[in-house]
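The data below hold one chain only, encoded as structure tokens and taken in the form predicted alone.
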Amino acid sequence: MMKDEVYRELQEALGPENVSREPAVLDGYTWQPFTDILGLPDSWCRYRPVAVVLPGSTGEVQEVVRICGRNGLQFKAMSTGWGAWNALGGENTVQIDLKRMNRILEIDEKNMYAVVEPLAICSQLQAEAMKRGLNCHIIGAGCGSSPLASATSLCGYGWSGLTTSYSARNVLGVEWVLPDGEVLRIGTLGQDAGWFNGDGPGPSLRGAMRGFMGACGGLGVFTRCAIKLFPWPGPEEPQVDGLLIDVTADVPDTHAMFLIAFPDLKRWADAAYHIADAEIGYIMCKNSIGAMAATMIPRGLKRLTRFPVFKEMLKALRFQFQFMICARTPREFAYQKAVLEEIVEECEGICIDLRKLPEMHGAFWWGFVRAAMPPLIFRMGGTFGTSYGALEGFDHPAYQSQEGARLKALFTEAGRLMDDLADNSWGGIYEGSTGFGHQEELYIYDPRDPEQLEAAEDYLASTLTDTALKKLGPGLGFAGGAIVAEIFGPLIGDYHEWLRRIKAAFDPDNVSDPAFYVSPDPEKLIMQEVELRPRMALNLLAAGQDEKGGSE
């Protein structure tokens, strides 16, 4: 409960209007989806907000995390606020809407970077900055993201990862709001010296600021960043209409884009391999024919997967993915289309060129660019989830890719999850010549029937049991709240511990809610999770002490 003297302090910093107690308006904050992987199927949330607060400005940001510190409230800030990283982690805690600071506020053209307010999202930025001859990264969460939370404080790759790399390595200066209500601008930002560089000069905080997965709203707010922009070698405003896979596009004629599949996982990696020692095209990612299949033609996989012979038909095709080459001139798309060639070529696999059937690769086209495509994922069971995908060399994400495939094909065949073929596994090559790269695994299901919710919570549990028994490294099904730091932190170099002294120099009252970064009282969270979702919890915990006494 609020009392109502913080409330009048708050409305007179912010304005009466961007504040609001509210039941109603409270609950729409209380709704969040991806519950399921916090036990709670049905998307509400445990806790409340005792209000929203709507700051303009980084001014006014400040303001409210100083209420909040004086007054004994946790607060956790959000942008566009999709998914379970958004939830409250205990009560008396004031939820943060950023989204009147919307704003592009720069694009240096001959730098290649923007700054950008936490809820300019991806597609308004990539229009703009497609005018200018260049684009943005967008992460496989869709155009309506955000570019700045996933830079600041999540993780996130795209299908145009191969050019245009990953959010946490995109963030350039940013400026944060400490949980004490001070101002730190890190990177040349803190020297008075432009946007343009996140590491210096002097030490770099951007480790301690993100490291992997980013604080997830555990550490402060952060209110503007500067972003890396790309070369986008195509139309300033490209002629699309439609939406999703209706879309219609005018395809530049040195633009074009291929589904390649090769006769099993070695040589699918070493075209992977070969593509980023090539240097070309533009977007090489891994969307798996059961991911297609369940995007768009859900009733059919659904029928298909019923039939031994056409099951096996698809899954001839699991070692594929998309590649789109977006070439300036003819002769430069010429030369990137020979070298396709001859990797296919050399690693047995097949090349179809979409260009022959026109409508679709329109369709596809826009799809991967603008990253369009995402909410088509919800068509065949109503959600999903994702595990596995730590960033390694390439030959690592594809045995996850099979690890994961192992796995669920225990779930799907027996019918506890929706059959999306086993492998659905996502992602691909990041920065070119890098040679780096994602894989994660997919897995649908109706969160309306139990017994599936039941299987994804013991799926995502057995990955991430996989994960730790084999050491194949942090990856997404890490986001999974501050339970999986102390679950798998001993046994990945005591990174929880690390986190729990950033935390404790950062935000020493603990203010800013920890519930998705680490928690400062491990103890008490352990039980509190024991109790709140003991299914997940006590599988964790088994596989903890099941490498703990095999290590000894």
Ligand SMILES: Cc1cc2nc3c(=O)[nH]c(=O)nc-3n(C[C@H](O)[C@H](O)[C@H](O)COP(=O)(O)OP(=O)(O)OC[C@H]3O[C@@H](n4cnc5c(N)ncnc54)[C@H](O)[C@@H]3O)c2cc1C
Contents of the next structure:
Amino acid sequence: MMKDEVYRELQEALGPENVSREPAVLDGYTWQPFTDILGLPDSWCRYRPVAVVLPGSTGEVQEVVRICGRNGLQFKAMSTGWGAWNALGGENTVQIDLKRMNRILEIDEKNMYAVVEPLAICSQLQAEAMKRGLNCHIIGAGCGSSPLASATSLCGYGWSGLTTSYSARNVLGVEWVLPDGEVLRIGTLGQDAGWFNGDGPGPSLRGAMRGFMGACGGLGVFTRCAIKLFPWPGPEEPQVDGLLIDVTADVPDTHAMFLIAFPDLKRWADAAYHIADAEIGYIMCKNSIGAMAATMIPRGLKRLTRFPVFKEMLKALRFQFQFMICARTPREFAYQKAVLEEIVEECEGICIDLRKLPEMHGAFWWGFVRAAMPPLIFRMGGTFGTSYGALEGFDHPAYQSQEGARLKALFTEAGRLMDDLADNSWGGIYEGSTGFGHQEELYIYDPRDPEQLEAAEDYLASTLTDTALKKLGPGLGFAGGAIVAEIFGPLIGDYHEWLRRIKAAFDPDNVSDPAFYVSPDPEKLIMQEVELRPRMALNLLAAGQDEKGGSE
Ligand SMILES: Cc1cc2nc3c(=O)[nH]c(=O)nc-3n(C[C@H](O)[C@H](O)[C@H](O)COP(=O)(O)OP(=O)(O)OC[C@H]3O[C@@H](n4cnc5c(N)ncnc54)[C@H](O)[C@@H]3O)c2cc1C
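Could I have the structure of this protein in the form predicted in complex with the ligand, to go alongside the form predicted alone above?
Complete assembly follows, chain above in first position.
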């Protein structure tokens, strides 16, 4: 419960129209997708905010943060609020919804960056950037997500990672309201030298600010940041009509999409390295055959997987990725295509030119450039989860995808999870010739079916233990709340203790809700989790004992 005088303080700071404690409004913030990763299968989070506030400026965010600190309340920021990562970790928490801060403040064409507020979403930024021959990175959540949230507070890879890198690397200068209400400006911004660099002069704070996974609202509120932009060799205003797969688009003659498949994992990974080294292509991303069928023809996939022969035919194409060339001139296009053909031949692959299916080509072209297709992943089961996804030299993601498919087959073959042909890994190489990338293994299930829910939890537990036992490194499957740091920190350089030290230094009074970052009271957290998720706890305990047995 929030005292009336505190509520009035908030109203005075933001205006009464920007503060609410109406039960129906609060309930709206208490329902989030993907809560099953927290052991909450019906999407209702454990805690309802005591109030929701909509600040309109950095100054107003500071006011809210200070009011919370003075009155023993916690706060939790959200931008789009599209997932369980926005769920509150306890009672007495104010949800800071940043939807009024939705502006693109600046696009610096020459230095290729944009300065954005939290709810300037990717589609908004991309449309403006394209008018200037530029493009932004869009994570797999799609063009409705917030580039600021992803860059400062979570992690994120997207289809165009080959050329647009990934969110954690694209964040430049940042304006950050600390948990005590002070504003910290990091990177060149902190020296009044502009937004162009996220580091220095002097020591960089980007690692403390976000690390690999981001603090998910556990270290204050980010109110503005600069995002790196990349060249867009395409139309300033793409001509597109329709939605999702029913899209028609005018694809430039110098753009084309290909589906490329290889006989085995080794040759698939070799081709990816060669493409990265040759610095060709705009998009190179594996959307597995299972994922493509589950999104495009979900009912068809359910029928096809009943017949072993059809399943094997589809699985023959599992070592594949989609590849897009976006060139400026016909000459550049011809060069990139010739290099691609040479690589495909060397790695004994096949290359299907999707321009031969013009309608599908247009829809795919826009779907991949705009990252407009993510909602389709909900078609088959109603929800999905993800696992593995450590960011490493590409051999390692390739191995993770194999591990994911091996483990998942135990569930799909037993009919416990939906049959997505087991291999449903997604991702690719980032930043051209760097040669590092990720593959996360998706799994699809119907959250209304208690048996599938149980299987989803068992599958996730098995991937986490597999990751720990084989030392595969932390990936996106780790975005499961502060408990994950307690389980895996001891195996990975005690990173949980480092997070705790950063949290104590930046937020000694624990005002910024740490539920998806690190807990100041790990024992209490572990007890709570065991009580809430006994099945997961038993799974992980059994795996720990296996490891002990193995090492004896
Ligand atoms: C189909 C689908 C595919 C997905 N694929 C990907 C993927 O490829 N990569 C990926 O990273 N995620 C993916 N996700 C998950 C996605 O990141 C989350 O759904 C996320 O919530 C998207 O919204 P957002 O980035 O706008 O952040 P929000 O939902 O607003 O917030 C994300 C986290 O950041 C914190 N936060 C937000 N804004 C601020 C702020 N201004 N200051 C401090 N903390 C803040 C929040 O507290 C929360 O913990 C996917 C989701 C879907 C539905």
